[in-house]
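In structure tokens, the next block holds one chain alone, the form predicted alone.
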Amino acid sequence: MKFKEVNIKTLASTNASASILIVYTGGTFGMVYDDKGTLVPFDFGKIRENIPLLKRFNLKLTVISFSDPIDSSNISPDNWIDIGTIILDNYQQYDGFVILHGTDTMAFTASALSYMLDNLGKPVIFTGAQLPLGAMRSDARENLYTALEIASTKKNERPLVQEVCIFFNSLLLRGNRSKKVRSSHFGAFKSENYPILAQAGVIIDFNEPALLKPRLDNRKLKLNTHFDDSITLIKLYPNINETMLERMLTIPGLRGVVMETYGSGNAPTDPWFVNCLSKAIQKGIIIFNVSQCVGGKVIQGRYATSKQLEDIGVVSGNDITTEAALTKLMFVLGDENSIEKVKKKLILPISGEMN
């Protein structure tokens, strides 16, 4: 992947009160309208120019721009990998990072990079927009404004956010708890198992509670890039019927499945359902269990439609969403083979993603 990098002219002069790099990635946030009224992604290299008010930051402020900007309904492990490197690559050199990003796999994205960036001591601060830059109305410019504010505050000259976050239309959530919910409101995210990290209004309302605790042993930042796509989703719906399930079991090559089920992770009791999934388990596919409410709670064993997954050995998704679910069981496959090792990891918070 190649990219461009700008340095933006701030007010800041040898005095900045933060270094913040940008990432862009693509989305509609990058977009504006041609000579023709047609939307066409800006270049970042005049940035200055279509998002004047950032000249009058007290930061540092540099981009780094993908040079072929992705609609994120393309985004791959190798795209979560390159904005992973890139942060590594620039660790040193900035107090936070503020990657902009296509909304429609933004949770994913954000789930990814807070597995990847190991002993992570700063902020990475997702957002994007619903409206393109280049529209009257579009929320581009204030999701971005104060994402860098949020990056660059401090608390004890240590930076006070130290996790991978997405701030959205005044919500700034815990990236790994975060979901879309809506595609037609500014507000299109939201995290139902977890407080929110901040809420922007005058001042920037900080739930320090709710934030990750502070490294404060200044150990090397790691990237991990294992990433095993052999997984699939399996979401239930009344009348699944045991011939699609077979097939979906018994794909070539098939590790891990995160199977939705209801509420609090209650599936159907049949004996054929509960032997599609024991012989899958059988054969060393690590089935995961997660709720498909927006806000749900995998209980296994808390009835019956449940206990029968307990006893066979479908693994306990708890509050995770899907979203983290799924790049995690890919991110857990990805550095271990052992099944039992694997089983281990998913119950265990890696950053937080769950209780």
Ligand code: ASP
The other form holds:
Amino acid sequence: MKFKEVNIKTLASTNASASILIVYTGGTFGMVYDDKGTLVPFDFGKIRENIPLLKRFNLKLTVISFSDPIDSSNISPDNWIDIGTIILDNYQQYDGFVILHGTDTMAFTASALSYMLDNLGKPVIFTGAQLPLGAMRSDARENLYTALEIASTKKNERPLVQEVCIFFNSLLLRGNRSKKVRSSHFGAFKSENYPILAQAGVIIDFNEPALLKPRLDNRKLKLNTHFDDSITLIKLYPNINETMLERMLTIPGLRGVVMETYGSGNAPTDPWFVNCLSKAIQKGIIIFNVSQCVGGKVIQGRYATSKQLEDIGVVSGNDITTEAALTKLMFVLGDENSIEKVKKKLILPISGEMN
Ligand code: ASP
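I would like to compare: after the form predicted alone, may I see the structure of the form predicted together with aspartic acid?
What follows is the whole complex; the chain from before opens it.
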């Protein structure tokens, strides 16, 4: 059995203000100390004992748990498809979805889901924790409670948030704009190139103009599950050498590269470097240029050190994050064979991941 389903009896079982499906995939969130003092994933069947306050929510709550919860460092497109399929199968029955996920790759999964869930008209809120539920100062409960509240917030009878987000440590961020920037602070995520969607204090203050425009039509949710993993990531560093670059660009079957460049999209101008990239592009390999900076954007041609990239046909990633770029490249290549069409799709936003 791949998944387990648990219904949580809340006080509001008969008259709930909203119904929320929690999908538990694993990560630090769901760990408790066993009798030997070791952190182990807890059985989500016992969620009520571990988070007793849940029963006081005025919500109908159901949990679908991965039978084998994973550390998110082991995530793969198959897991993204599992999460997407759970949402698709349960879409009509729930007002919103909260996905409990490890923080390490949360930004990748949230980006992937934002592309996969076409016509999404309900909130899909990812959250997790830096300290496990079983630890005294854990951030797990606060993150979950607020994520549930956000997922159940409505305006004019419709969900206020209709996109894939990450909620963490009081901030609601667009999932495909987020980055894990800290491994030991509670404020683990940042969205440098896009405004915060909501800030949770005494009230949850939504930045409504920044949210994706609400869907007023009732178009059917569609799940796209195509990913092509024949891509790689090349991060530039001073003294990167020809042999290394050449080897990476001639990996058999390679179809695309996310290239992390300096500053606003700059790279060496040495002829060997430009030739290597140019040869790859002529063979049909897509090179997608993203910046190593956490904020700002690629502007090919701004400096002489990026003009050569524009000239040979490197695709500008504008202000996209590496996480959103890698998942987008896999997603677009999974659906498209024509190189020209892939290039066109890469520069157009699918779900608010770039300007
Ligand atoms: N390694 C863990 C994970 O990503 C860390 C976390 O949950 O925060 O699954």
